[in-house]
Structure formats: C-alpha cells, structure tokens
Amino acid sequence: MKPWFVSLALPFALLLPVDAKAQRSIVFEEAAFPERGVLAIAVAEGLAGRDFDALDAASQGALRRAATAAGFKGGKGSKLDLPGFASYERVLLVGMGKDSPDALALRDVGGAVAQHFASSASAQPVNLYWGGSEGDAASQLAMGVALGQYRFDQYKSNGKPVTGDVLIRTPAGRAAAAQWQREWQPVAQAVNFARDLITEPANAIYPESFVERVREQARGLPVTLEVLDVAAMEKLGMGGMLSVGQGSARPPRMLLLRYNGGRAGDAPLAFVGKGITFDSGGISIKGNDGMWRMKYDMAGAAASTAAVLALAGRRAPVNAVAVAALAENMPSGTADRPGDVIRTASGKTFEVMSTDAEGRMVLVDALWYVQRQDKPKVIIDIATLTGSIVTALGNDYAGLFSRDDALASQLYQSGQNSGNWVWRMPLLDSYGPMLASPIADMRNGGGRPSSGTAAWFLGEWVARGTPWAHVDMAGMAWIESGGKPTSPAGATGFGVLLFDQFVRDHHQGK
C-alpha cells in the first residue's frame, strides 16, 4: 500500500501519508465557514447545533427554512444536500440523531461526508466544517473520512479516480492535524490494509504473498518479523498447520509480527489470527453458493497483523505480537480426510471430523508458539471460525468467548468504545465431553452449540489462569451490500480498531 498524503493549510503546512486509494486527499485548516464552495456540517436532532445556528444565521434563517421545507431534523444518518443554496455550490447537513458528539458519532459524519461526494468527478474541495476548539474531535471526523471513503477498485479497467480535498475547517486545524498523523491515521491507514488483504482475490493473496505483502506494508515501522516455513514447522512437529495445508500448492506459512513500544521485558499482549486464505471446506467441501466469500476466511489474521502495525505506527507505548496463521484449505490427492488423527506441535491430538473445521487445527499450533516464545501476559484469537456465531448474532456483533471475567469486560467495553461491537457467549467445561474421542485426545468437532465447542477446543491449547479470550468474528468480516458511514460494502477490517482501543483503554503504558 502506498502511503496517502495529508496538508495542513494556511500559514503552516504537514504533510501527511494517506492511503494512495483514498479518493480526496485530507487537510486541515484553521478557517472559519467558506463563503462559497461545497460545504457540510453536523446537525443534531431537531436542527440544533452551534454551527447550524451559526449558518442559519448568516443566511438570515434560509437554512431552517430549507430544512424544514424538506422534512430534515437532523435524525441519526439521515442527510440532505442542499444544490445552489445562498452563495455556495452545494450544502450537504448530516444528521447526528441525539448522540453526543463523541468519536464514533463524528466518525459517522466524516465517513457520510466521504460516500456522498465518493461518485464525483469533480475535484472542487469539499469543506466539512467543525466549529468547536477540540483537536481530538476533528481528527475523528478526519478518521471517519478516511475509513468511509476505502475503495478497491484495482481490478477495474474503466474506474475513475475521484480527486479534490476534503478540507476540515475548524480552530483546532494545527492540534487536529497533529492529533490526527500521532494517533489516528496510523490506525486508518491499517484498517484500510486489512481490507486490502481481505478484498484480494484467493489467486493473488495466498500464504507467501500475505507474508509479503505485511513484509512491505512494515516497513520503516519498528517491527520484526518471524516466518516460519513448512520445514521450520515440520521440525516444531505442527500437525495442525501441516495437515490443512497439505491439499494445497500453496504452502502454509506462520508469521510472527513483533511491536517493542512498552517497557523492556514486559510480557507482550497476543494477537493470534486465523489466515485461510481460501477455504473450499478441503475434502469435507462447501457447496458453491458463495463458497468465493471464503476468501476472507484470513480477516482474522489480517485483523491481527494490522493491528500490531497500527500500535507500531502511532508509537503506542506497549508491547504486542501479532500471529498469522496461513494456510489453503483445498482438496486433493495429498489432503487430509475426515478420521485422520493430527498430532499437535503441544503434543496434544485430535480426530478430523470435518476439513471444514480447519480453522482450530491452525490456530492451536499458533496458541502453542506464541505461548512457548513470547509468554504473553494476554491472549486474543480472533478468526472466521464458525456460521453458527451468524445464527446467534448476525452481523452486528461478534461472539466473545472467554474464562476470564475481567479480560471480557474489558472487550466488551472496548467494543463500544471502537464500533466494533463484540457480545460475551458461554463458555462451558460441560462442552468438552461433546468433543470426546475414542481414538485420539479430542474431535476437532461435534455437539451444539457448535461455536461454543469450537471455542472450547481452542482453549484447551491456552495455559490455564492466562488471561485469554476467542473473537468469532463470521459475521463481522464482510458486508454484502449497502454498508455504514465507515466501513463500505466488502471487507470491514472489523478487529483492527477493537484491538487498538483495547490498548488504549486497558494497557497503554501500564
């Protein structure tokens, strides 16, 4: 990804990295409302807010008039674009409902602001205006332009590229433009690469190239990065990893992506995600229908990787390890088949009921690693593990699963504050029995509820008394159609902002 750039206008400029396919470049200055030229500002349910005052104002209560003429309050997402209004172009008012003006809300402003204008051809700016002193609060509406605004449109032959700025006016232009290069575009710009990496078709993102493509996208960012290859693992005796691998021509692969921004020795907090970066459902295979979505059966590990890279770029004071997990689950001659039993890097086995279960067979090897190298103080998996998460939640929350009353609360709250939203799920000793073998230590499948045994499994490769949670995440990895103020039909990076706010809530600098 190449980076996207940011000015800081008038009588100073910064220069900023933005995401090249970002459609409108974003500066920020120190101005007060244009007098003419597109513009957009907030307004909160029942047409109130200081700057809708302060524009009805000018306009001698035209605004109001027009608003009210068009049946506008200012409700939660609603927007009505107002061509040829007083003496500019176009005024765009973006509802904000009732909710106070925090970070997710302006984000929803910035990300409406980005999609209205996303089809123009025009490169006249567009001014979103923030009349408030906060610099922290326009560089969420800066967050939500950058996040609503992703495309990927590589593969287009006739695409056209949208240009022009997005001018966040607003007092605070010199602290929002810092706040926003220190703290937040890092973060945009690694959600941004998780969608990237979740959007690429199976045929261009396969182990060896998602290990690349994390390779160039690090660096500059102080990172190390750990592979090991089919001989290295081989040697570890990783069974799990292996044996999904093994049906394909695309050999697995696990990354380790290292961030040391906290106090030396500290132990680091664990990032574990699942990568198949195609799932056919190998030997037990998926029907057609839809079976090309399956290419973002990796969102887990991009979730993972992205988010170290986010920590790494704003410099957050901690230490954390990110592990992909990558293989392609297919059919063939060398695949594994239902029955076979798979020995464990833990020395631990389990029986295949289904090689569509493959995604615990790679992430209890990667649990096992990063517990044996980095003895983490806490561990996340994250994955598309299960459509029975889907059944029980749909697709606003992701299943939380965990032993640990604290480390849940503390997701579920940092869920809230990021968008996205996670809700705790049982996780019962009673589901153990349901995954009984009599020829191997477990199944890699059986019982209901079919989520909770998956996760069951994957605990019994974590420590007991390591503080260590489960993120199905089946439901939150894509969106098919219409999409939200930030995150556009396709791939949503969902996990990226969970685990940066989950930082910075719980364990930045502690």
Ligand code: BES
Second form
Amino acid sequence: MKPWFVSLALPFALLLPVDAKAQRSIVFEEAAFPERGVLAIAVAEGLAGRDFDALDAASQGALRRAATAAGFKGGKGSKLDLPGFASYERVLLVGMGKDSPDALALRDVGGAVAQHFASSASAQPVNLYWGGSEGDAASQLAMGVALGQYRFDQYKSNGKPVTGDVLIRTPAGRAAAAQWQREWQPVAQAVNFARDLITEPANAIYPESFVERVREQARGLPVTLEVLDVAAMEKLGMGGMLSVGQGSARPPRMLLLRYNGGRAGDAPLAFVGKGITFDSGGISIKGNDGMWRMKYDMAGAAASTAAVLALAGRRAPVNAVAVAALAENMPSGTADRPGDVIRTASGKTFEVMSTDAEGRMVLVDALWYVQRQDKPKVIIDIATLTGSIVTALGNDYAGLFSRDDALASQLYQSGQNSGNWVWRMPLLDSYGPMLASPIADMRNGGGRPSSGTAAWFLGEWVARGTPWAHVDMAGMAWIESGGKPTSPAGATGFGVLLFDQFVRDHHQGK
Ligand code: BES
Ligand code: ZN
Ligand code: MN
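How about the form predicted together with the ligand, since we already have the form predicted alone?
Full assembly next; the chain just shown is listed first.
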C-alpha cells in the first residue's frame, strides 16, 4: 500500500513548473572590493592590472606568489582558481590579455566567469569585481555573463537549478546597471532567444510554432507582426515558399516583424532569414549522417527576427523589418521534385535541380515581398545556405556576398566589432550562365562555386541599385563541441550581434 501522501503529492508535482531558475541573475552593486565569498577578477598579461594590484597589495603579495607558483600569467583565455585564498572562499583569476581590453575581451571575461561557476556551487553568489568607473566596461562584462551562461535544459528531467546571483561589483554601480538594462540586456536576451529557437527540435519548432514563439517574445515590445499563411501566399503566387513547404504536414509561413524606432517614413533596414525548420533535403534526400542537425536550418530566420527584437528592446533609433521565410523541407507524395518548374511571386521561374537547394527557393519570395511592402534602404539576408561555404571558411567566418563595396566593408567592420565575423567572397557575373536552364529563367543549383551561384541566384530577386548583402552562415549556426566563453557548445545565435552592431556602427549616429 502506498502511503496517502504519495497519491496526493503526485498531481501536485505534475503541476509544479519545471523551470527552476536555470541561469544566474545579474545584479550590479556599487561597491568596493568585496572581502569575503567567491571573488572573480580580470588580470592582464604579465600579472598586471588595477584589480590584480589591489588584491595583491591587500594580501601582502600572496596573490602574486600564488599566481606565479601556479604558472598563471594572465594570458587571454587562461584561468586560475584559488580555493580558500586569504579571507575568501575562492578567488578566480581570469586572464584577459592586454591591459586595455576591448568590448569583446571583456565579454570573454564575463563568459569565462559564468562558465566556470556553471556547474559547481550553484547556490553561491559570485562577486565579479571591476574597479573601473566607466559603465560601459561593466555592461560588457555582464553581456559576457549573460551569453556565456546560456544553457538549454528544458527537456532534462533532472536539470539543476541555480540560485546564486552574479554580483557585478563596480564603482560604476548604478550607472552601469542602467546602461546594461537599457542598452545591452535586451540584446543578450535576444541572442539567447535565438539560441532557444535553434536548439528546439523540429517536432517543437515548425513554421506555425516559430511564429507563436516570436509572438510571445514580442509581447510588450513596440513591434508588429504580419503573418502570411498558405492562402495568402497562394494569392501572391509565392511558388518558392509553397513548393518547399508542400511536402510537409506542417504548412509554411512567412513572418514579418516590424519595428519603427527611427524617423517616421524613413526607409527601414531589412533582415531576411532562411527559416527551414527541418531540412531533410526533400526528394533529393540527405544521408542520415548528422541529418538531425538540420533542425538548425532556421538559424537565419532566428537571427533576423531576434535582431529586430533586440533593436526594439533597446529602443534603437532606427526602422527595421525582419522577414522569416519558414517552411519544412520533407519528402512525401506531395513534395516538389527535381525537374519541377516553379513560378515565384515576382513572376520569375526556376527549374528545380535539387530539392535540397531549398533555402534560396523560399528566400527569393521573401526578398521580393519585403521590397514590395517596405521599400527597404538596405537588405541583408542571412541563411545556413550551402555546405560549400563551410568547406571554404570553416567555423570562424560566415561568407559575405555583396555587389556593394560600402555595405560589404560596413558589415565586415561590424563583424569584427561584434565577434560575429564575416569574410567577403566574390559575387561574379560569370556565375549567371552556370545556372542557365533550357526551359525556365534559371536553375536552382549548379556550378562549382556553389556558395557563389547560390548568392547569385538570390541576387536575381533584388532590384539592382538596392544595397544588398547575403550572409551564408552555414558554418556558424552551431558549435559541435567545446564552445567559446560567450557561446557554449550548441546553437550560437550568430547574426543577432552582427545586425545589432551594424545598426550601432552605421545606422544610429551613436
Ligand atoms: N541547409 C543546407 C546547407 C547546410 C549544410 C547548412 C551544412 C549547414 C550545414 C542547404 O539547404 C543545402 O542542402 N545545400 C546544398 C545545396 C546544393 C544542393 C546546391 C549543399 O550545400 O549541398
Ligand atoms: Zn537547407
Ligand atoms: Mn537543403
């Protein structure tokens, strides 16, 4: 016989929310050097820096002796954990390289601290001390903590909750807190939202549920959503979207997310994302090896929509629209086939060489629609488009294709500033003939430089003269193992920081 409380407790347990706090709250405190507890500080190369010196002096040189004995020099990416040091429970030294760290180096420090304490002593608050009085540096540390501590354990029945805060203690105090909340926290939240969408499997995220997740996330923000369903897309003649979606039981959607924080009537920036919620290849089916990864084939759509949520969240003075071209690419009796000729909304036709070249098929209808509806002044599309960009650039740089030199160099710069690196690839007129079709305007695939011909294909749907760039992020969506201080293994959220930074650098007069 079960004791009575078992049967009583069970329904209760089922109702309890599983989401015990998975991440540490970030709290700013205007404070001098903490003297107890868990302390983390940044140390410059050669055991230098304001905070190191202060703690070393306070400990009568014990800190330098301990660091030297352990061979710790403060190099970028190095760490030294000193349990029981002086009056502290633990002191963590984080090497930051040079003594005048830029925003990315500070984020790496914050991320290293967050990751170091991710699994251990999770109930313990962590004091991250920063002796500088500028609010900006402290916000960047917080940015690193927020990005670096990301994890997705929603489906783990025994996910460990954490309760200890990260206390960023700094003389900058309240000013830093305000700056973090206003300027950066919405951006970190957007990156982590994109990571959630990407990590979610394709039985949870499909075109309709993608839209609903964005709708929830947009609640309270000054944005509007427009959703095209199948009937609307049929009316518009969006053969690209419809042909990719027609093999799946999950109908396709096109989502537009608009934010107008700039001057009324100013043409917006458009961010267009590939949103294939699962890419099986369709009838041109992929091999099973690693096919599960194709749940992340909507990472471009996640990046574009999350970027606009970030801009809205921090009330950036800019007008922007995100387009998510959402479809599931599946083989079935209703799927599109190789050889099919598709008429897109613009009237242009293409012949399907491979149903696995589906990204460009959905993107061209999205590019056409946003040009017609929003007359954007700049269009940037982002997509996990081709395996060959991974062959060319690996997992460090996304491929950047543009005919506009100014836009290309702006994006390169913002890539460097945000840590979302992009490397320019050629986009040559000679790629056009490689896609010639005997019966349609062109084919959806062909040619050796297949990332290049894919870019060329997209460009056929963009009015010449409109500044346009294409970002092929196939190698950047996912980190297989290891991870980085601000990007644990798994979904990276690549593109959100790039677009946010692009707006900061070039479209808001800072
Ligand atoms: N989603 C894939 C590209 C991809 C590959 C993304 C690896 C991330 C990692 C895309 O739809 C695709 O299948 N592309 C084909 C194009 C080809 C059929 C012209 C490719 O790259 O092989
Ligand atoms: Zn794909
Ligand atoms: Mn494909």
